[in-house]
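Take a look at this single chain, the form predicted on its own, given in structure tokens.
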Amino acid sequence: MTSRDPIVIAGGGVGGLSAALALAQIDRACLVLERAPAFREVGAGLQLAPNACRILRDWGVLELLDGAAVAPQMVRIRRGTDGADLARLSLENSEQRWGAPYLNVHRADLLSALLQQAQKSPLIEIRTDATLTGFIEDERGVAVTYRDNDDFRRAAGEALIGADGLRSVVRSRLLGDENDRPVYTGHTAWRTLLPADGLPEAMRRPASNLWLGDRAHLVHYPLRGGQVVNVVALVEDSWRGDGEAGDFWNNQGDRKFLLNRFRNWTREALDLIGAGDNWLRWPLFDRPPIDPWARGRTAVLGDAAHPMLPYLAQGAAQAIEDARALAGAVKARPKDAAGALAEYSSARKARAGRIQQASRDQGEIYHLSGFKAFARDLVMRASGPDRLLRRQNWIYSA
């Protein structure tokens, strides 16, 4: 690669911010162009597991998290009929089992730490109100086009990473494939964010709670300092709606749907799914692996590669890897865009399609009934806490 034109990264969320970064790390310039008009407060809880967390640490960001984050003591695991517990899993040694900790924090919190620390750097330039509308590469670099409000543009880069998301129009016009589209799981996320002062003394302390029902499950856990508690009700069902608008995931839900739902789950969990009164339906796509994620100077990052169901709590962590093993291969070939980019491609695409398809697995684990519900129980209490916590060493640890 040469020094002249910067590298330009589609998408200024967690992994496009996390891709500027690491290559400004190696000195290497980037151009950042978001399509929305400004960074906006949207999302909602995420856990960062040790393998992201050491990173940002790396990067300096995960200090710009204190008093923002959370560090949960422990997941609990329960059973939603009868709220038994399952499993409680120890994080207080997150440091020396995995070298670095284990945090709960806002999505918006997270960008808001990965932008401050982006617009430190000189070799950054972040573009909002900047949708990509195409590219084109040639042996000297790749030409993009982005449309500014009513005013299209262009922009020249030494390479292109598509951190555009689920949707990704780098990965479309990549790929070229009209059957490459996101495709509805049949499972649906609801969020929302409850003030912790109103909650029980229990749904407030630092912890991660997991319960698990038929074809359901939910999460909650405190955030920003335990102001606030974030809840997740995960369902499976028949959800219809435009798979293809922006905004699909900020959709306002029936609460009534929810208590419905989850009728003959325990008073502790029904009353917590009560408590919110502004529910987000998020409905849950997938997609099927790419290989490669690079063809020449161009190349994928994130969801737009390896879009992350949130069983395993990864998406974030996966996309933040991306972005380390982008700067890795950059730097090992200054020179060679189109070899950086395939070194990339071949460091990554094994490591993200297992977690991607763990993920997948989880989810069904956590949502069985019956005699398999009830064999998946006696084992996770067989099991016994070390050794289920064993299980995400192969995550946590790289």
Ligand SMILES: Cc1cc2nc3c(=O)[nH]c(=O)nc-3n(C[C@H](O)[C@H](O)[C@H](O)COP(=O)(O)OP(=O)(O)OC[C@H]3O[C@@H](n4cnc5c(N)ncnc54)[C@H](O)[C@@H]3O)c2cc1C
The other form holds:
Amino acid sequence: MTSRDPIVIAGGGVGGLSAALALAQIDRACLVLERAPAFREVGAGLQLAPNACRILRDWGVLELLDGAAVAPQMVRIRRGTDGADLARLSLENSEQRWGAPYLNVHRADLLSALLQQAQKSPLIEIRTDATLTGFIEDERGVAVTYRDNDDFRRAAGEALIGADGLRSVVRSRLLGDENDRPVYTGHTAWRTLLPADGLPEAMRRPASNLWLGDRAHLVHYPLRGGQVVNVVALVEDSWRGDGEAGDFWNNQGDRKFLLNRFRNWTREALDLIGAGDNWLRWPLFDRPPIDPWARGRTAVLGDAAHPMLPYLAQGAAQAIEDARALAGAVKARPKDAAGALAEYSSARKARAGRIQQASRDQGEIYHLSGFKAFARDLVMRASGPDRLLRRQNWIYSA
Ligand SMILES: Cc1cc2nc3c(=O)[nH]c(=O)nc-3n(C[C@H](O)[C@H](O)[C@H](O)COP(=O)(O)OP(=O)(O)OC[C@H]3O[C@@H](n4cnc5c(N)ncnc54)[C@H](O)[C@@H]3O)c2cc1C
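The structure above corresponds to the form predicted on its own; please provide the structure of the form predicted together with the ligand.
Every component of the complex follows; first up is the chain already shown.
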């Protein structure tokens, strides 16, 4: 390794590309190794909270989402059984309140904006079809091995960042703990994208809609300049996989199951579920927090460090925050990779861990039933929109 070796980033998802962009902005060269043969059009909607949008704006990525992103004017929360309004939270003052917009985007559009920005930088090299298989480090650097089709290749780096997602190879190797595996939470996200044409006006409005029910909730919002509507049904006990299935985007679900599961819900919600003829299931996994996130010249970032239940819509946002913090630490200690990664780990783990836990708690609150649900609804109505919005300040204002 030489002092000019790049920082190697395993994984070219939201976290990996964000890390590359953030590091390039402080003039550090990066090599991104992405397992997939190409950046495919996969996934569905992502809510990008102001804490993520602020950073994306600094990197010049937000403007690339013009036209693709939709700014919801409010979050509307309703009760699933009868459609009664529990809260309407205005997002129109997001800029004044949190210093950045709140946007809904297609994951593929966000990835393509990050990629487009990364490709402008001569400091970022991206190799696809490159699966990290192992790494060793010494006091001078990190040597990684990766598979490119049937060939095994090597690369040298000043440091290694594992942004390789929920089933991170880097995390496993870092911890060396065979029991540290993703655990199925019993919750499954069922997702579909509907053409906006033909849907009732209420479904097409620029709003993030949330319906709460017994051990399930439903989320929908328009995407791609309003051309499609993203619908996610989050349901407990609706998947019986072995927990190891690879590509969950291809995990087809049966609409009849969902219609039956939501049979006690109001007509409007059932119509929305019935309109989707291509439901894909995404079982949700959790992992305990790790501490520290870094050892020597290796660290983890994004879902590899803190896979998050999607109930606060913060997984991608936290990966983006990780990337900014990583670059900040590397900039502060330009000649001390291990010291920078240790600093990054201590700067990030408390906040990400707190949001990880808050996401779990939020899921429990959304899925309450009986008297507890009744009490939740009363509190929500009594609190009023301002108080409910203020509760997000610690997340969105960072
Ligand atoms: C249903 C659902 C809804 C969500 N909604 C939101 C939301 O509204 N807002 C939000 O902020 N977040 C949301 N999230 C969370 C968000 O999707 C993730 O937190 C985010 O994608 C994590 O990014 P990442 O880059 O860390 O991991 P990933 O997106 O998993 O990317 C990891 C990348 O690493 C690659 N890779 C894996 N192994 C290797 C290897 N060995 N070598 C090389 N490459 C490798 C993979 O191919 C992949 O490209 C949601 C998640 C789910 C499941």
